[in-house]
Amino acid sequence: MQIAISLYGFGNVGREFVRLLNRKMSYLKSRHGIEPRVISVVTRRGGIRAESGIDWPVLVSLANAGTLCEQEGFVGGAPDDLDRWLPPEDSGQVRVLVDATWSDLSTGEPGLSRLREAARRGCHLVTLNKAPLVADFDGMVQVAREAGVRLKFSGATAAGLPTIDTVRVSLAGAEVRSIEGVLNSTTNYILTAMSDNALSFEEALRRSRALGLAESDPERDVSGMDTAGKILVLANAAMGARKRLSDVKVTGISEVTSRQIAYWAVQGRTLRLIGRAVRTADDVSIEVKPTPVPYRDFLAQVTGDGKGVRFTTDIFGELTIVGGAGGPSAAAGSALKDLVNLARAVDGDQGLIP
């Protein structure tokens, strides 16, 4: 199966996705029978496109080079000019838009409108960009269903930690009654460093930046909004919550002090930024806040830049998953996983939205 990819976003994650595809090319063909080709790489200023696919040595060189707009073959143009960037409809290939861009969590733009239109044009979607799903999850699913395309988003809900795939496959048939988890690597590193090394919030944040965990502007992480977006998507996808970001109560970690950390340690607890969705009667409540977790709890063992999630169900009881890599490599790996599962679903014709 030949897969024609339009890659939106060429930051750390987009570049790592290209490197990963190149490394896995032989494996993907022999094990899964798929041959991905990157037709275009698109940024907000324009991009690079080749009708038959950009040569892999060129792609890898671009991934290891500087800004894309400074590279040979770059042409200016609006990223929303889909006629220019998407693979042609008559190519006979499976067409996929992989979104590794940034969008506003409240509006979902600019990614939301772009993904909707790509779906209407028959492109399958793999999004690492959670914002369109946060802003309009039901709408995104509906557009994909009406267009008969697949919508994959495991990289938008904690990357290397298998969350949505666990619910959709391993817990199929079960009612998810609650979801709670440590879903943000940056905040978990900060809280762990404050606990284990007696650091202040500011010093722990500086260390996380030095390690490349925190962005230059870490506000979305430390405010709890990144976790809020992830737990919201999970609640909507796994519990049918039909909630908006404004429905989520959010408290970040910027006001956490060393004294609070020490107080809870005496009580046999450690602070974690927990996103929690709980079904009560016919509603689902969603909250994000620093939470004292007993040392014996699995989520207390999620240290450093680790992540973990616990599902409570009606027929399988509790399932806790701890681990999964973080950072650009994990995000790129999630996109690759989604690509493989998308190809399987298309080949097997197993319903429109798996």
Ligand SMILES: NC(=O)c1ccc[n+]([C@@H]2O[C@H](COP(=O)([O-])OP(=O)(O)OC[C@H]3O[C@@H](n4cnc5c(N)ncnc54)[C@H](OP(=O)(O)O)[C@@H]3O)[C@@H](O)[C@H]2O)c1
Second form
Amino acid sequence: MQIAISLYGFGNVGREFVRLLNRKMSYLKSRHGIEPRVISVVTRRGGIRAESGIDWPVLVSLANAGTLCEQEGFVGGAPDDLDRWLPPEDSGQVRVLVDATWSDLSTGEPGLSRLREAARRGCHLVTLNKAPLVADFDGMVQVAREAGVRLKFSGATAAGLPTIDTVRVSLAGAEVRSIEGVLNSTTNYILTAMSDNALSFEEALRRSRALGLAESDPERDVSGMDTAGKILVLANAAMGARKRLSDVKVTGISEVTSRQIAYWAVQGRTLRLIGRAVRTADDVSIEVKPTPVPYRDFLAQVTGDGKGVRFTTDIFGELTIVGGAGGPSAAAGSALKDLVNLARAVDGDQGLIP
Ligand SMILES: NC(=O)c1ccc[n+]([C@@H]2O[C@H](COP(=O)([O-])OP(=O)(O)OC[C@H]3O[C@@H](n4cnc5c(N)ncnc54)[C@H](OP(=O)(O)O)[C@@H]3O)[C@@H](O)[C@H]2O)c1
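Having seen the form predicted on its own, the form predicted in complex with the named molecule:
Every component of the complex follows; first up is the chain already shown.
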């Protein structure tokens, strides 16, 4: 199966995705019968494009060092000009837009309109950008359904940690009663460093920046909004919650003090930033807040830049998943996983893709 990819975003994740695809090329072909080609790479100012696929050596060397706009063949222009950037409709290939850009969490834009339009044009969607799903999950699902395309978003819901696929496949048929998780690496690193190394919040944040975990503007992480976006998407996707970001009560970690950490340690608990969605009688309540977790709890054992999630279900009881790699390489890996599963779904009952 030939897959034509339009890659939006060529930052940490987009570049890593290119390197990973290149590295996995022969494995994808021999194991799954999949042949991906990157038809276009698009950033804010424009991009590069080649109908038959951009040469892999060119793409990889660009991913390793180059600047897209200095590349021969770079075309300036709006990323929303989909006629220019998407693979042609009559190509006979499976067409996929992979979104590794940023958008506004409350409006979902500019990614939301772009993804909707790409779906209407018959492109399958793999998004690492959570904002369009946070802003309008039901709308995105509906557009994809009406257009008959797949919408995959592992990279938007904790990437290396299997969350959404676990519910869809491994917990199929079960009612998810609650989801709790440590879903943000940066804040978990900071809380662990405050607890294990007796650092202040500011010093722990400084170290997380030095390690490249925290963005230069870490506000989305420390305010709890990144966790809020993830738990919201999970609740909407796995529990049918139909909630908006404004329905999520969010408390970040910037007010957490060393004193609080020491107080809870004496009580046999450690603070974790937990995103929690709980089914009530006729609703789902969603909250994000620093939570004292007993040391024996699996989520207390999520340390450093780790992540973890716990599902409570009617059939299978409690299931906790802890671990998984983090950072851009895990994010790229989750997009690759989505691509393989998307190909399987498109393949349908033929079962040709193992
Ligand atoms: N980093 C991680 O570990 C990780 C993990 C999971 C998910 N994600 C998600 O992956 C996405 C990308 O993260 P990143 O770390 O790769 O970010 P990044 O290094 O800042 O790169 C972002 C890329 O997106 C492009 N871009 C931004 N806004 C755009 C727009 N409106 N239209 C077209 N292109 C646009 C930028 O273009 P210019 O080059 O022109 O600025 C840049 O190439 C984010 O949504 C993030 O939440 C990241």
